[in-house]
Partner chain sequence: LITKTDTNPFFVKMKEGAEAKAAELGITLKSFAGRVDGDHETQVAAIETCIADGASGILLTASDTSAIVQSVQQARDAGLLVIALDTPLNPIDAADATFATDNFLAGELIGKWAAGKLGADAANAKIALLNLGISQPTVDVLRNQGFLQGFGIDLADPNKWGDETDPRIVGHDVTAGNEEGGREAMENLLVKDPMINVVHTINEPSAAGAYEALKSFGRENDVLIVSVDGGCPGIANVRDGVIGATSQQYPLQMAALGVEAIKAWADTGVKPEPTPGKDFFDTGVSLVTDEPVDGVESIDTTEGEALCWG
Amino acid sequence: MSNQTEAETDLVARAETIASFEHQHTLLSRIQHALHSNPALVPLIVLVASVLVFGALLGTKFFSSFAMTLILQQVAIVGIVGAAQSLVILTAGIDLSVGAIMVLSSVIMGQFTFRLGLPPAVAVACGLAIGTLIGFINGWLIARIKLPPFIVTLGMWQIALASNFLYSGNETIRAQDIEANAPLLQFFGQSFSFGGAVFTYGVIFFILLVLALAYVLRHTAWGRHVYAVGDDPEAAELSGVNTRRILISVYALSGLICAFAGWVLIGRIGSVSPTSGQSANIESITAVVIGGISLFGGRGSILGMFFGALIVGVFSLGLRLLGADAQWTYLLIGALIIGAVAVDQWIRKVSA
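Chain-only structure, as in the form predicted in complex with the partner chain:
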């Protein structure tokens, strides 16, 4: 169990031992220990294995830098939302409102530009601010009024989604209009490529976000406090963590990240559409859990979520390419979610 939470930087376990009973260092036991002390390693292995299997089955159609980066593009939004979700779940919470915050923010960015005529930069800032505000309200209700996160964000989900539809009047803003008048909104949709690999700015943002959060969680006091709050809030409070402030900041940050996801979403679909992102909450939770973060808080790493999101992306694309129809794909992804976690569990048991 040691170093459960210490995965990000040192993927090879340290041998720092004050005093130790003599015991054999076989290769297997080393692997087990490495797997064990680095929760992100298991999803990484599942990911690599699934890429190899699909690559073997599908050949270059799948195993090309183009297809690989396409998967990154497809998972970028779920992954960004999943980063927000990871923070919340590390505090033993859950955020069902992530998708709704994302869509509402993107609608605000669009409508503030086109309906109110604000400069795009200001509209984007407003969208980010509103996302943060909703997250802050979630956090405030959870930390101060001590309501269960599930219920608060369930309610907020409905509120944000309904506001989104009411405010947007269900109107879509077309990609061509945005391109002509407010290209800033599509900023994250721009891309560059080398070789066959295509990277959108949204994908770059996703990767940088994950790395930044991994650093913050591992190497700053705030990050350690997030883990402590998720682990045992009462103990954290008694040992000097301002649990309320941590919780509120986590939910507000989650709101901000979701608002960024909304901006990235505009880049991806070109237009501003109030009907997007309705299953983002379930999908982000799936990524988080496949990535090995415990729903009970305090255990797991955000890198795991990153691999978790990619696993889902690899399976979706791989299965479609194998010719499974939509219903079968849906069924197989269900089975594979269970399978991936079962493998994870099995590895952990072996090494226990």
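Residue numbers count along the first chain shown, from 1. All values derive from a computational prediction rather than experimental measurement. Whichever C-alpha set is largest while still superposing within 1.5 Å between the two forms counts as the rigid core. First, how it differs from the form predicted on its own.
Shown: the form predicted in complex with the partner chain; wanted: the form predicted on its own:
Just the single chain follows, nothing else.
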């Protein structure tokens, strides 16, 4: 009887230990599930914290309508290109040609207007079509020929960049000429005031693009298929998803968005320059990674990329207002990139 009591006591103790372990595991799982279900949560927390820190250090100098809208204007182009990059990375790919597509599209719009004499609206349409075509070619080579996205887009980056300089002759179309003869090209640079803040149409386009893509990715079959292809392409194919069509459409849409970024770029700088926007590739990937979109595909949020781009803008402006060396911006952004990847790996490890 005594031995039975001891055995029962031992079983109860083990059960309590297991229950305690399961409770701890459940708590960790809740954190993981929250981050997994709301991928924009981490960058949002970082964004709010950075705004509060710089606000405390700078006061009204930072907390002003001018400063807030200036951040949006500075990150609009990177954010638009980041939206294109986000779509590709969600499919577990990468697009190193986004910056070159953006610049080439802007050059096409300018040169077709001033060299070929086409109406600005037609030139803009041609630039958008060229960007979409390049994206389509990327997608076709990746989906049909089964070439690695890194290699395809690296090659396309070189081709688009060379085409840009060869066609433009490294010629910059001046802002004065555009303003006098083709103001449509500068449309996204036009601004308006609202509640004491100044917004450009480029900023409005950026915000609307993010909201539209967020809705499409979350509430449409195409959006769910994008996530499915990025998470497990073989399983997606077995469940009836046309993975090739999804990949081609993603890269084509990415090219179109980058072409729009080229149009916004003209409005932002006022001129058409073949040397502008050369760092867009790295900056867009930075916004995507800090925004919590997994480089392994299948997980992330376009809103996270939006917050990631704003984080870069907040750090850049805040440190500049503090009079800090520009290198501190790169140092802190680099730390954020590594931290974001570490968090992503942690979420994956807990999920396993």
